[in-house]
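Given as structure tokens, the chain that follows is alone and in the form predicted on its own.
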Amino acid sequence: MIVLSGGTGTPKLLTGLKELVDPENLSVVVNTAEDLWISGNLVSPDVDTVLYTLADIVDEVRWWGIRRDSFHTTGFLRTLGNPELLSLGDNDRAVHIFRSELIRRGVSLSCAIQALAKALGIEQEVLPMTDDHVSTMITTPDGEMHFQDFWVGLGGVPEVVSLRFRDIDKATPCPRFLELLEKDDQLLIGPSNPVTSICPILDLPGVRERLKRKKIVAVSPLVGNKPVSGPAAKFMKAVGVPADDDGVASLLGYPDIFVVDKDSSYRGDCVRLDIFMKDREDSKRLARSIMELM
């Protein structure tokens, strides 16, 4: 099974899926358009959340970082007058150093993540969407900025005029992702932000064309017609689609099976389920329902 993932929503679902799917049959392809270098190391927020989820060490309160991590380095950097854009835990930072050292030696991002997964004892396959550098850029009335500057630096407050995935036209899906697209006949799109988490994966050259030959199951990230968290509604309006499940379906290319919340106003062909996941039991319940659909 191929799962397309961003942060938060899909990792929550993965806590259930990993209990139901044999590890060798689960491959997760993750958005990397929100990656950035901080203090000399590559931070890959969505990839790391997936890794920590599969390793069962994710902070399930914030859905980023490692559970019970300390922040001594971040705090001391701030004391020294060098605050970082993202607040990085000490163990989390060790992961960034591990990955970045491999990349500095010439190792591809895919291979660096594979090494990380092995070191963390993860049996499932975790892949970046591409080994090339793609960045989500947000345009506000004050100009264009990286996604993390908008969401973390400015708290997602400014109006969003437009957004783009810089250099996506020059990128290619990572080799293993292409291999999976050739051999697997179905794919699950997880409940992550459709604009900035899923569209970067789908918009890689050749991906949407390959998906036309597959059975696509997609889970909406909206509960009661609203995003559970994050700036999805603001981004959806900025790219010209309604901030509802009609907009989600159009961005995802109208999947073969579209799973929406039981209270969704969507009138198209869909499967209605209770998709809100407040704990592991909810995640497992939803994962079981999706496995039955697939």
Contents of the next structure:
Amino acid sequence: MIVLSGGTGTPKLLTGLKELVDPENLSVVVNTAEDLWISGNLVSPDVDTVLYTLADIVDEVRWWGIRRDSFHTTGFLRTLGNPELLSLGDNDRAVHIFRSELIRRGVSLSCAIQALAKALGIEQEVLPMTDDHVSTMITTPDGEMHFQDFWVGLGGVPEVVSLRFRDIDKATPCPRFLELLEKDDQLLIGPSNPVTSICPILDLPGVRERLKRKKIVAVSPLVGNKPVSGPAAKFMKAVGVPADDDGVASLLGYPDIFVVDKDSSYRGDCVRLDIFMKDREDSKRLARSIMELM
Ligand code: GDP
Ligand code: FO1
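Could I see the form predicted in complex with guanosine-5'-diphosphate next, after the form predicted on its own?
The next block holds the full complex; its first chain is the one shown before.
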């Protein structure tokens, strides 16, 4: 099974899916358009959340970083008057160093992630959407900035005038993603932010075209017509679609099976389920229903 993922909603679903799908049959393709270099190392928030989820070490309160991590280096950097944009846990930072050292030696991002997954004891396949650099850039009335400057630096407060995926036209899907797109005839789009987590993957050159030949199952990230967390509604309005399941369906290219919340006001063809995952049992229950649909 191929799953397209961001860093919160889909990882929640993966906690259930990983219990039900043989690890060799689960490949997760992850958004990297929110990645950034901090203090010399590549931080890849969505990839790391997926890795930590599959390794069962993710912080399930924040849905980023490692459970019970310490923040000594981040704290001391702050004391030195050199704060970083993101608060990086010490073990999380070790993961960034591991990956970045490989990249500095010329290893591709997908191979570096593969090595990291192996070191973390993960049996499933985790792939970045591309080995190239693509960045989500947000334009506010004060100008253009990186996604993380908007979301963490400014708390997601400013008005969003527009957004774009910088350098996406020059990027290619990573080789193994392309191989999977030729092989599998079904694909699951997890409940992730359609604008900033899923569109960067779908908008890579050639991906939407290849998906036309597949059966696409997608789970909405909207519960009761609203995002559970994060800036999805603001971004959907900024890209000119309604902030509801009609908007989600259009951004995802009208999936063959669209799973929406039982209380969604969506009137198109869909499957209605309880898609809110408050705990692991909910994740497993939803994962089981999706597997039956697929
Ligand atoms: P990000 O990379 O951290 O922005 O994470 P994602 O894009 O993977 O996930 C963010 C989206 O997940 C938000 O739009 C939420 O509404 C959605 N989400 C979070 N929890 C749940 C849940 O329990 N069920 C569903 N269906 N969506 C969820
Ligand atoms: N989000 C925050 O709001 N504040 C943080 O300090 C922060 C640190 C952080 C560290 C590592 C990591 O992988 C993610 C982190 N996030 C933090 C989450 C991240 O900025 C975004 O929520 C994701 O990029 C959205 O997918």
